[in-house]
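In structure tokens, the next block holds one chain alone, the form predicted on its own.
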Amino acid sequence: MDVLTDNLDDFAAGLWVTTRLVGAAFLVAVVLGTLVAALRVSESRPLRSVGGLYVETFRNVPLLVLLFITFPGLRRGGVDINAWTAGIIALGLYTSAYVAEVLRSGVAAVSQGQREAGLSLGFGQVAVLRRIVLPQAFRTVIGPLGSITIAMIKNSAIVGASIVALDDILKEARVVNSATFQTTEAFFWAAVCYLLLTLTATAAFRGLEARYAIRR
């Protein structure tokens, strides 16, 4: 039995599940990931303090932790939400504080003379950040950011493995291993999609490095 050909739209399907875990939990990483940097580097020491309380919590709980408390704690807790709003959370969450640290090591490049040009325009300490210093600091770690990328589709696996239990890559390849018994060829396969996400992640990632990343 061909075990790639008999089950192309299970394997499809959960490359697909993982494709959009992946893009909601990014999308939700770095919009969390950017305003935690934004207090990480805040003039003020207890909105420093609450950043570096943030990232020190989600960067030190497991995420099969999160994953928990996200979906049965929250439904317990009289939350209802379901296991992709859950597995979008707790993937976004975990992947934000490394998000956050990465964009404050970009912050920490800008000169600060750009952002004493930009207060002596007229220009407050959040427009600065917004307008002058975070655009840059985006593109010097473009290249990190694609490593967390890269880390966020291999940590997928665990949102399907665990009691969200996504339709994703690995989900899809248990039940054709439970339903064909040809275990090495059904993770095999799942291998292989793992590593066309991944690779078409590095291929943009280098692409943005390339044209936009600043070089110094």
Given for the second form:
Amino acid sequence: MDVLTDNLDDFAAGLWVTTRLVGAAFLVAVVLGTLVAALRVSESRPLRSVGGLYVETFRNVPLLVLLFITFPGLRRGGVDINAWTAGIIALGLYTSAYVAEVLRSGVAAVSQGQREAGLSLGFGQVAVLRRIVLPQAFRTVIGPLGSITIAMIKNSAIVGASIVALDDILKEARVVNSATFQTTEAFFWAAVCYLLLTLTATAAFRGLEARYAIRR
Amino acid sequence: MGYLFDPDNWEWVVTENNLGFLLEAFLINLQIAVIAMVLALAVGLVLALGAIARPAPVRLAAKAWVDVFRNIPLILLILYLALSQPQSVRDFWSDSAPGFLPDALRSEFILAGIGGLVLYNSAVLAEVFRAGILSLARGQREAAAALGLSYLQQMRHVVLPQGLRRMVPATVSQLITLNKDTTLVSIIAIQEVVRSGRVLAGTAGNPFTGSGVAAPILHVMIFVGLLFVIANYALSRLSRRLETRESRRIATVRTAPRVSEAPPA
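Starting from the form predicted on its own above, please write out the structure of the form predicted together with the partner chain.
Every chain and every other molecule in the complex is listed next, the one we just looked at coming first.
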């Protein structure tokens, strides 16, 4: 217990860093994921293949490799990117592929008649997707989006553990560990911090689901 | 963009044995993945059976175990195991690891790496299996029980073959995740492909000592990423193949004339 109370500031700071990292990356992932899902359900074959290529690439690349590309990789190439941006982009890109896949299945679950009705009312393709199909698709995939978010909270530890200079929960645990040599306690409290985040996310998505979900 | 496509920056690929060095290291990732997969599948199955077992203590213990290890970041598990493993475990492995293993698999941290991968993935797979088993109609098991099969026989001959088959897609996608996660052991200094890539680029802590071209890390990592995309894409293709074959097989059974299956009156 001492390990926690003596280093409360460190753990709290780490928790806050992880929260911000996950929050920002979640936004990136949802925006990109929605765009890619739109590509994947479009009428045009080339656009569909571009979307497919995107998903297959970012779903199959290890996050650690992406992080090495976005941080030291781009910096060596003369791009002035900071640790935060690199971490958020890598985690966001990685997760966006999963979001795109989930949303695509959500779009498939919206009945074809909805789309046709929209088109016959004079909406364009994009407007139908944006105003009619996607809002319903989002509401069917709240559950899976929750699992993706939880996976993302856990994956955020990879960002802190690799070279990106972000002092997230895991990084703080390592700092506490090297200061106190209480390995088990330091990592136990770090695990509790992650659990706090995942449980909060679970509760939040349960709430959203109860309020907005369309059950099919 | 110029930097990315500049042929000078890709020169390391053909310099000396750099390519072989990376591919050999990628083989280590695949080996770690296979070992961890086999163990995680086995442990996951045991945990899943535990989570649906009749005795309440077994069930609760299995569920609690699964929930704990499923919710901890894998990298935290691996780091913890590596940092906390006693000297005796390290010595045991460096003394008794069979000589035919590659250096990376004789590393004193490999047990922590594989142990973490197995702990985490077996918990996730246990949930997948449990869902598959529970998705089976109760009647299947009751029918098996009515036929006089014991609990183990019911599981082995009736419940598991059907339940697990349904879960092939979810299992394969978890195995793909596991394959990607083998890169995490680079953080505990096991020489797999990410670490080898960093050695080529001279960012692995030690200065670049090779006589060839120091590789730009951007290009090395893009290449490493490509290796994973190819391997994992092949794996997901394979699973889709299995799925279509399976559904075709089931479809034939369903549409086959029932008369021939009817027992003689």
